[in-house]
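The data below hold one chain only, encoded as structure tokens and taken in the form predicted alone.
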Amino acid sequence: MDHLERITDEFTRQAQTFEVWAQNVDADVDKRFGGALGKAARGRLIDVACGPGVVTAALAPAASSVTAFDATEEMLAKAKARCAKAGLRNVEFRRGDAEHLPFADAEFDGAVTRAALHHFADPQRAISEMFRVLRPGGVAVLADVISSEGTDESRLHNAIERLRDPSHVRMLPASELESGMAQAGFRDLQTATWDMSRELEEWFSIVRDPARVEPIRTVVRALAEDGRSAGIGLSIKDGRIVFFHRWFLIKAEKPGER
């Protein structure tokens, strides 16, 4: 199974539970992405790895058009249903690989992606593709969970994530995300960070695979009891295993005049 097949297999199974999580993870998704896009929010947008279309549906009312792009048919079906329920008629749905976007150079005013970069086999290529399809002066807004800047903590965090979901590749530290955007050619980077509290059992329930998560639960509890935080505050409170996901949003512009 190649990596794109692994992603589609995983998110086909997770479609229902992931949709609920994606809807509830950020009450300010419209303000967060729309505000970061600025004037570009009124133009032609692409939502890369759109999942169930939460960001797509939040941005579409103000945009001239939105292309909802994802590798998984079941996720696109969720996105279509969400946009149809909202009466949105300016959304196009396309399936494909974020590392090889099937669009012309300079086709969009804005590009967004949320909670997806850590699933890409080559995140730098995906960032560079977003840069390519943006018009000069276009804006990209990327939001994802990040790992610790400490190498050992980052490795441990990502090992836990991969055991839970084999389509996970690597959550990057913030410094790598910033350098990756700059390497792609983006300028005028602006960032924001916030933490989201999680409970292990709630997090496990999204993947819908009890046989997989049972041994991970044992390992994670042992780590928490041993004081290994994995850079995510892993601990035990009132018998429950808890941690946090640290979110990082980065806004950047493609140089030039639109």
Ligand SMILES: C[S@@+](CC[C@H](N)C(=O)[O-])C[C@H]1O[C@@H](n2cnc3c(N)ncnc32)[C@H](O)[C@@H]1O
Contents of the next structure:
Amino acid sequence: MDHLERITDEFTRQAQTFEVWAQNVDADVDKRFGGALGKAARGRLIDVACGPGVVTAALAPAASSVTAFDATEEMLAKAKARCAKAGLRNVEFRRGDAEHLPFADAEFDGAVTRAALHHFADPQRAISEMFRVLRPGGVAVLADVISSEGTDESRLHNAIERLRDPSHVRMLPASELESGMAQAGFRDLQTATWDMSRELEEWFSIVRDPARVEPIRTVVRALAEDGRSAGIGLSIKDGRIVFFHRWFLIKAEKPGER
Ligand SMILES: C[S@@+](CC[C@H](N)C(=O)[O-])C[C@H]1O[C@@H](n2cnc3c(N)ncnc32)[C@H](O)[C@@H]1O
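Switch from the form predicted alone to the form predicted in complex with the ligand and give that structure.
After this comes the whole thing, all chains and molecules, with the earlier chain placed first.
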């Protein structure tokens, strides 16, 4: 199975449970992304790996247009239904690979992506594609869960994530995301970080694969009991395994005329 097949396989099965999580995970989604985009929020936008379209639908009311782009048909169907229900008529839905965006150079004023970079086989390529399709002066806003700057903790965290969801590639440390943006050509980087506490059983329930759960639960509990935090505060509280996901947002500009 190639990586994109693994992605569509996983997110076809997760579409329903993931949508519920995605619409509740951030009460400030419109302010967070709309605010970071600034004036670009009123222009032509692309939501890369849009999933069920929560960010798309939050941005569309102020935008001239939004292209909701994803590899998984079931996710695009969810995004379409969400936008139709909200009466949004300025959203176009396209299927494809974020590492090969089927758009001309400089087509967009703003590009956003949430919770997706860690699924890309080559995140640097996807960042460079976002840079390419933005006009000079355009703005990118990337938000994803990050891992520890410590190599061992980052490796352990990512191993746990991959056991739960094999379409996960790697949550990057913040420093790598920042250098990747700079390497693609982005300038004027601004960042924000926030933590979201999670509970293991709730996190497992999203992937809808009971066969995976028991062995991961055993391994993660053993790690927590051993005091291995994996850079995500892994611990046991009142018998429940808890941890946090650290979110990182980068806003950056493509240099050039506005
Ligand atoms: C964790 S979900 C995030 C969805 C959405 N951005 C959100 O925050 O609600 C990841 C999404 O990325 C999509 N995806 C993963 N790899 C992709 C790729 N290479 N090209 C396009 N979409 C991809 C999946 O289909 C899935 O819908």
